[in-house]
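Okay, so here's just one chain, in C-alpha cells, the form predicted on its own.
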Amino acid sequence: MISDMRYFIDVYGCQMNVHDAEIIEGILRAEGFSPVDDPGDAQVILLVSCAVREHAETRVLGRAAQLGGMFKESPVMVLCGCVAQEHGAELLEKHRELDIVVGPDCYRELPRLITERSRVGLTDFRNEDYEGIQAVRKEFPRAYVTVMRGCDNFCSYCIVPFVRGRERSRPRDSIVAEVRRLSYLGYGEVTLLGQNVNSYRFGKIDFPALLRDVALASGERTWIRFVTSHPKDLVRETVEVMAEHRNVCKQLHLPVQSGSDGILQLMNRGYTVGEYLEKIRMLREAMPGIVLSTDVIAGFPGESEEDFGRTVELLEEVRFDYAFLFKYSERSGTAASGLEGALPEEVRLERLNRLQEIQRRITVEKSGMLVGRELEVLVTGPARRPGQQVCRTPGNRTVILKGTDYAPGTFLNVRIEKADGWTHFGSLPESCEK
C-alpha cells in the first residue's frame, strides 16, 4: 500500500464509464485509498468523463471548476476518461483546478500519480484490459463485465476510436470465470460491455461463442445482456444463441442512427436501411416480443427534409420500444466535422423534437399493451419514494412495486397495473416469488 488518502469519484456517460469507475476504485483501494460520499471530505476527487457529445464534455469540466472552487485546501483533482484522452495535458493549462489528466488506458498509474502530487497528463494508448483488477461493484444485483475495449469502426461523427483506441478483446476463459463468480455471489443480471460488443474476437472465439459460454456459465438465476451492438456485426448465430438460452434477455439495443441510406453512407455506418430492417425481421422471427431500442441522430450535416422523413418512416415501421434521440453534435477531429451542409442549430433541435414526439407516442402505446400481463422481474433496490421498490424486466423496463420489502436480487412475477412510458407499476399475484 502506498497511500491512506480519502477519495470521492463522480461518473459521467455510458455503462463503460460506470464500470471503469468501479475498476478505478479497485485500483485505489488495493493501494490503501478509502472512499467517501462527500467531496468535502475527500483528499482526492476523480471525475470520469464522457466526450461523445459536447454537452457531456461541458458538464464534466463545469463540475471540475465547481468542485475546484469549493475548498480552502484544494484536493487533488483528477480528470479521467474520454475528455482527458481527447485533450490531454493541454487541459492542465486551460483548467487550473485540474491536477492530473488520465486517459482510459492508464488507470493503473493513478495511485502513483496522486501520491506524487505533480501536475501531469498521461494519455498513452496501451493494450490494457485491466485483467486481474478486482472492480468495486456498486449496483448489486446488477453487474457489468467488460469483454472488449476500443472501436475500429470510425463512424464519421464519432470520437470513440480516437479516445478509446483500437479494438482488443479479453480472453474468453477470464470472462467466463468472472461471470460464473458473479452468478455464484447472487448477481441477478450481468451486462457484457464493449464499445462494439458483437465484434468481440479472441483467437477463434467470436461473440456468439462467447455469449453461449457465458449463458451456460451463469446458470438460470442470472440474466445476461450485452451492449452496444453495431448492426453490421449482428449475425444470425448471435440471434440463435439469444433465442436458445432462457437467461439471455430477449432485449437488444441496436443503434440505427438514420433512416436514410445517403446519410448512413456519410456516417460511414457500413449498412443500408434495407439491411438493418432485415436484421430487425430476423430478431423478431427468432424472438417474438423482443424488446428493441435504438439511437438516432437528428440534423446530421447534409440531412435534407427528405432524408429526415425517411428516419420518421423507419421509427414508425420498426416501432422501437424505446429510443435514445440526439441532435447532431460536432466533435473536433472526426470526419463529419469537415462535411459541408451543416444544419442550423434550430433545425437540428426542431427535428429532434419531432422524433421525440413520435417515439414518445410509440413507447406509451407499446408499454400500455403490457397492462394486465404478468412479467418476471428482478428486484434491484429501493425507489426514490419511500415504501417503493424498483424492479427490472428481462426487456429492461422499469417496474415500481409499492409496499414491498424484498431483498435486491429476488426474482418475482408481477402483474402490470399501469404504464407511464418506460416506467411501469406492478402488483404481486398470490404466489409470485420464484
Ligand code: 5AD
Second form
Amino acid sequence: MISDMRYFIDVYGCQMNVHDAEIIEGILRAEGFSPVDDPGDAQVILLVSCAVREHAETRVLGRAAQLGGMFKESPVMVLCGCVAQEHGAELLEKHRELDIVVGPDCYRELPRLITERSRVGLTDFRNEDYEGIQAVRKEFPRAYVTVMRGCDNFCSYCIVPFVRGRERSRPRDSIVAEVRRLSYLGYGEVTLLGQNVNSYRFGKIDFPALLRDVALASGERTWIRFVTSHPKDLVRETVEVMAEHRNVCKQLHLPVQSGSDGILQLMNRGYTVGEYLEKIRMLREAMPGIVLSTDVIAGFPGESEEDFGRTVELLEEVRFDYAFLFKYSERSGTAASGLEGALPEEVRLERLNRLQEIQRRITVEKSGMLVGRELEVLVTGPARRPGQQVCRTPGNRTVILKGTDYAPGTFLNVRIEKADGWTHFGSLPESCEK
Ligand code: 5AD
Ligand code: SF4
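Switching forms now, from the form predicted on its own to the form predicted together with ligand 5AD, please provide the structure.
First the chain shown before, then all remaining chains and molecules of the complex.
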C-alpha cells in the first residue's frame, strides 16, 4: 500500500516522544508519505502527545482543536502518544476534530488507518519494540536510540506505567549495530533512551554490560549518554563503565523527586534520601566534576512544610547543575490520586517558586565556574541568531560560538567566556583559530 499523502507532525513531551516521532516518520515514509513544514499543506496532521502532567495534556488537546478548526478541507487528524493511550477511543466523541487515536504500541498501523480514513482508537499493548524500523533522524549530529520501553515501577504519582506498559528491552546486538552505524555515519552523540534504562536486561546482558558494549562499538568520536536512570537501580558497575570509557559523557540525570523519606515512601520510590546521597557520592568520587541533574515534585499530597524544607536542604547539599522542577499534578488512576492531604494549588505553586529560586542561583553559580576554562564541545548546528553556532559539552551544556562555520559533528576545544546558567558563550583558543 503506497500512499502519496503529505503529513505534518508535531511533538510534545520527553525525548522518548521525540524519538517515537522519528520512528512514526520512518513508518510513514516507508509507505510513500512525504513531510511538509506547514500544517496548512498537510493532508494528515499527527500530534505526539504527553500525559505526564495535566498541563501537557490540555496543551496538546488545545492544539488539536486549533488545527482542526483552521482549514477548509480538513486533514486527517491523528493523536499519538501517551494521551492517546490514556483515553483511547473515548477522545473521538469528546474531540470531534480527532479522526484517529493511536497509542505508542500501535504506530505500525498508522499508514493503514490513515489511508482507510477510519475513525478509530487503537490502544492495544503489544510489547512493541519497533525493531527493523528506520527512524528518520533530524537532529544530526545527535541521535536517540531506544534500549528499553515501559516501566514497572509504579511511582504513585506517575501515569507512565499505565500508558507505556510493562518493561521490555531490545536485543543487545541490535542496539550495538544501530549505534555502530550511527557512529560510522558521523553522529557525534548518541543518547540511549528508556523510561528506566538501569533496569535494561536482555538475556544475561544488564545495563552496565550494554553500556560497555555500546561505548566500545561507537569508537572515540561518538559520545554516549543515557536517560532516564532510576536511583534505586543505578549500580556501581554502571558508574565504573561511565568512568572507564572516555566517550561516555560524565553527565547523569538522576531524578530524586523529594528530599523527605516520608514523601519518598508515599511516592513508592524505593530509596531513602541517605541512599540517594550515597549514589551521588559514588558518582562524584568516580568522576569528579560530573554534571548532575534531577527532577523534583513540589507539593505532593501530605508534604508538610518540614518535608518541603528537607527538599530545599537536599538541593543546597547536592548542588545539582540543573534541576527540572514540577508542581504535583494529579493523574487519575494513579495511587497518589486517592491519597489524603492534597495541597491547595497555591501551596504547590508557592513551593515550586521557592525551589526555582534556589536552583536558579545554584545553576548560575555552577555554570559561572566554567568561565575561563577550556572544554571540548560538539558543534550541533546553527543558532537562532545569524552568524552563531550551537555546541554541546559532554555535560550537555549549551555553548554558543560567534562567527564560526564548522560542519555539524565537528569536535572543538573552546574557552568559555561568559555563562548565564543555561547558555555559555565560547571562543576558540588561539591555537584553534581558523
Ligand atoms: N506531577 C508532577 N510531576 C510529575 N512527574 C511525573 N509525574 C508527575 C505528576 N503527576 C515528573 C517527575 C518525573 C518527570 C518526568 O515528571 O519529576 O521525573
Ligand atoms: Fe514514572 Fe517512576 Fe516509571 Fe519514572 S520510574 S516513568 S517516575 S513510574
